[in-house]
Every structure is written in structure tokens, then in C-alpha cells.
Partner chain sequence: MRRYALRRTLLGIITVVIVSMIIFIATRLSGDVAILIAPPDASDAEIQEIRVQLGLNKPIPYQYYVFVRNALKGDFGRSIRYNRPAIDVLLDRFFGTVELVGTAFIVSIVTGVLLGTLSATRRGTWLDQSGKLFALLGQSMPGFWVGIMLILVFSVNLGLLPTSGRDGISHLLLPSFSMAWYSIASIMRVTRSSMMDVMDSEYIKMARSKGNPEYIVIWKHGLKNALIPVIALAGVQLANLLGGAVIIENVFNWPGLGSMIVDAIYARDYPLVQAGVFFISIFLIALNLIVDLLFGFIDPRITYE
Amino acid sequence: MAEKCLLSVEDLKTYFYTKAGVVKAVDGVSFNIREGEALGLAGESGSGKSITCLSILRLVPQPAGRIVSGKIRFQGEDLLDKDNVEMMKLRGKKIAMILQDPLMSLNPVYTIGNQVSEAFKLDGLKGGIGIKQKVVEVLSRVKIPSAERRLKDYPFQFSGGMRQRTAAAIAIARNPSLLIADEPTTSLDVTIQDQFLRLLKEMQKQNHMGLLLITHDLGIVAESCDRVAIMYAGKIVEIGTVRRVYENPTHPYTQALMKALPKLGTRSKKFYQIIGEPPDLSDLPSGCSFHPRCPKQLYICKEKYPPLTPIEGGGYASCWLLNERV
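Taking the form predicted alone, give the structure of this chain alone.
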């Protein structure tokens, strides 16, 4: 039996209006996530991954940032039709987010126990032994050692890995249907990173939770996700199952990312690198945004943006090389 669609994003556009011009941070993004599915959103820094997720939660920085158009349907309801009060009830309860930097998301003047308990208080639970037990339980779930003894500690007394796991505890405390994780392993060493990714998969399996994982690390995507969407200059240029995209990358940008991955058993004095720099989102090149860096560019790439084209094996890519009429 096919899983229900949990989240559907259709032609989402989020722009920032600045003195330097209009920054098209998210420019026509579409994807969906089914119940229990993990989707990786990957690409270079500045490609629009985080703003896509902030748009889903309606937390785009204002007044400069605006969701210009599109639809964001969660469990069948368009989030863009909801007012601020309705969105506040939905955030944390139905959709939760782990931010990239736990030092920014955790308040330095409140204890760990106080900050985690706030999630339960939002559901109407009163303070006391009952809520303390729930806090200890959720901290234990994210593998905080001696959780009961650490409730009165402050964030600065935790290591980077423990702070990140605490942020995860706050996010999962209310058993959300969708968890958005924005670069959740940035501050973790390799050993703790592996433990944290296993934890995310465990939580996802236990709660049948949808997961949107933002990262620039394709190794993390391979380990944790069912499908992957590759973003470049505010657009998704390729999407498909992790296996198909990794075995048969279709868009030249995806191919370049895969080529840049180090491979075990090979000896090379130089790693492959993609020439050039990502474009200025307030002054995008004409046609395909990747064409100035693309070794396979055609004449039409400079003139028109390519449509999404179905790929054999599943998924889509946006490249003129796939269009038979070129």
C-alpha cells in the first residue's frame, strides 16, 4: 500500500527585496515527502536549501523576505492560507525543525531541563515530577548520558554533540509528523555524527515520521535518505531515489558533485573541483543558471531555462541535454 503524501511543495518562490536588488533565494521549487520517507535536500552553500525549509514553516525573515507564490500543502492543507496563530499551533506539534547551530537555538540563560520541558508545557502538562520524567525520557532517547543529573546544566556545560542532541530532543518531544533537520551534523565529530544519524533514523521509524534533511554532504544523504533533491541557485535541478541519482547522475551539476566525492582505493594528488562560483542570486545569468560553469553547455543553455524532464529509473532533471528537440 502506497504511503500518503505528507508534504507537497509546488512552484514555491521566496524572494528577498534588498537595496542591491531582488534576491531569488527560492525560485520555483517543487517536491513532496510521503509519510515515513526521508528526503535529502543537497547542494552548495547559498543554493536556497535553508530558505526553502524556513518557507515551509513560514519563518522567512521579514520584512525583506516574502513568499511570492506557490503552494505548501501539509496533510492536505495549504500552509500559506493559515494565519500566524494557526502556524504557531502547528510548529513543534506537527512540524519540528532542528536548526544548524544549537548554540543559536538553545537559550544560554536557561537550564537544559527548563528548555526541554517547555515543549511539554505547550501541550498543557503542568510542572512537577510527571513533566520531569518526560524530560528525562526524551533526553535519554537522544542518548544524553546521566540525563536526570544534567537537567540543571546550562548549554555551555554541554559538548557540541550533546547540544545538538538536546536540540533534537526538543524537536521530537511532541512527536511531530514531519522533522526538518538543517545541517544537523555540522558541529559533530565523525563518531558522534554517525550516532546522531542513526538516532534520526530510529526516531523516524518509531514515529513513522517524514524527514527533510538539509545537507551539503552527499555521504550523509546516502546513509540516511530514500530520495534526494539537488538544488542549485534557488532551483531543484535533479530529484530521484538516492540509488538512481548516485548510480546514474543526470544533470551536469549532479555529475560534478559526484565526481568531487573522494573515492576509497584510488590514488590522486588532486581532487576534482567544479570550476567557477555559484551565481549571485540577485543577478542570475540568463538561461540555465549553471551554464557558466557547465562543461557540456549548449547554445540554448544561455537563452532559456530547461524544463523538468523525466529520467529513466525515476525522478526528474532540468537540463537541455535531456530534451530530444534540442
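Same protein, the form predicted in complex with its partner chain this time rather than the form predicted alone?
Coming up is the bare chain, nothing alongside it.
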């Protein structure tokens, strides 16, 4: 642990109070990210990854969503103790975010130049040549070709990849210490995906940023992260270094995910499939949420949720199989 802890999330619970009942989107999530470290947060759709991100920025959709309990320590301060103005000053400056859909995350009725310069204006810079130079500079950093001539373009005149890079430019404009990227490559072509991930890594190295990368693509995690946390039904079921988790997955869910990854060089005609559906978050199964789909379930799995247990080789997993007394 050479690096200082940048972000530590402890037992975070974010629930949505809907007419149909309480949806436990994030239900007791804990993890931490050190300075300059990249943590991958992986899981199926609806496992609570995005809500975890939005909770960190305190941007959970109101009024249905609420952070019920937990702590989010960022550079030593609990973000949940901060008022709205303090949070606002933190967003973009210390913690920045890249959203999922590059086609939708830029405002369609303002020029690229306008939207990128907004970030600098928030830093108190007045308009003019100084800002324009900075905008061009940051756009060139994300490899927008001939950026200077494209400042007056609107988002619809940019390709999907360029739009996502512009969103990345806005995110890194103020040199944040933590970058949250919520499935940043999902809607991009595979070739563009790869380019974008490289860019993300490059920016992370240059600025020594912490990175929280949300994805459902385990290949992307392997490529760009140091550690990985696997989420299932609002909880982290396994966390550890990428190498350890990939080579030696412990939780049955992680094992199933690894099995489901298509591998090069094998000739199997069928993909491995996890039986069943992810559970309804407003009506979770008793005990371990994964037990109805688990090939190795025990009696106790229906009764009690397994605690996070340290694993040989680093990291944690929450599964009764790791508990010697069972």
C-alpha cells in the first residue's frame, strides 16, 4: 500500500422508494481506490453499478432514490456530510464522470466549444483567448483532429467516438483526482472502443488519477484495471487484483462469469450460460441473492447472507463455501 487511499466506500446503501416497493439498487457496497489506481466494477445490467457511481457524486435520481446509509470517504472527508454547494464545487474539479451514452451526453443545442469551455469557466477563468487555447489544448489531448476548427461544431456534427472523446476532454479538463467512467465504451464500435480505452489509460497515467471503471465487459477490465470488484444484485460478491480474480475466481458467480467468457483458440460451439435471471431488486431471495442460480448452493445459502471473507492471494469474496465452519 504505497499509495494513499483516495476513495473509500463503506457499506453504501442506496434505495429507490417506488410505488411497487423499495428497490435496493445498492445494498451494502464497500470498496476503496488508491491514488492513481484503476478499479473495475463489473456486473450484469441492473446490478447497481451505475447507481454506485451516481451515489459517489451524490447525483442519485431524486426524489425516488436516496442514500440510506454508509460512508463515502474521499481524500479523508465524508461526501455524505457535505452540503449541496460543497458537492457542486467538488464535481468536475475533484471527481469527474464520463457517462455511458456518448450520443446523448453532450447537449445537442450548444457548440462543442461552449460545452468544453464551461469546465474552465467554472474554475473562474474569464472568457476570451485564454479559455479558447485551453479548450483546444484539452481537445487535442483527447485526439480530436484539428480541434481549433471544430469548436463551433455542434455535437451532431461529431462521430460517436469523437463525442465520447469530447466528454472525456470535459472530464479531465480540470485535472480531477478521481475519474468515474460508466460503461464508457458500450455504445462505441469495437475498434473505437479499444482506442478510447487506451486514451483513458493514458490520461490516467499522465494525471495520476484514480479510475473507477464501470463495465459489464470483463475483457475491458482485464485490459485497463488493477483491481476488479464483481457486483451482483446490489452487493459486491468478490473483489481482488485482476490477475487473482481472473486466474483464480472464488465466488461461484465470478467463476460462472469467467466460464462464460468466449476464449480464443477453443472450438466449443456453445457459450456457457448462467442459468436463470438476475433477481428482482425489490424482492430479493432470502440469504445469498445468488443462491437460486448457484450450482454449489448449501442449506445455509437460503438462510443467511455470507460475510466477505479474505481469500488466499488477496481480496475478498462473500460465499459460504469459504467459511470453514460450514
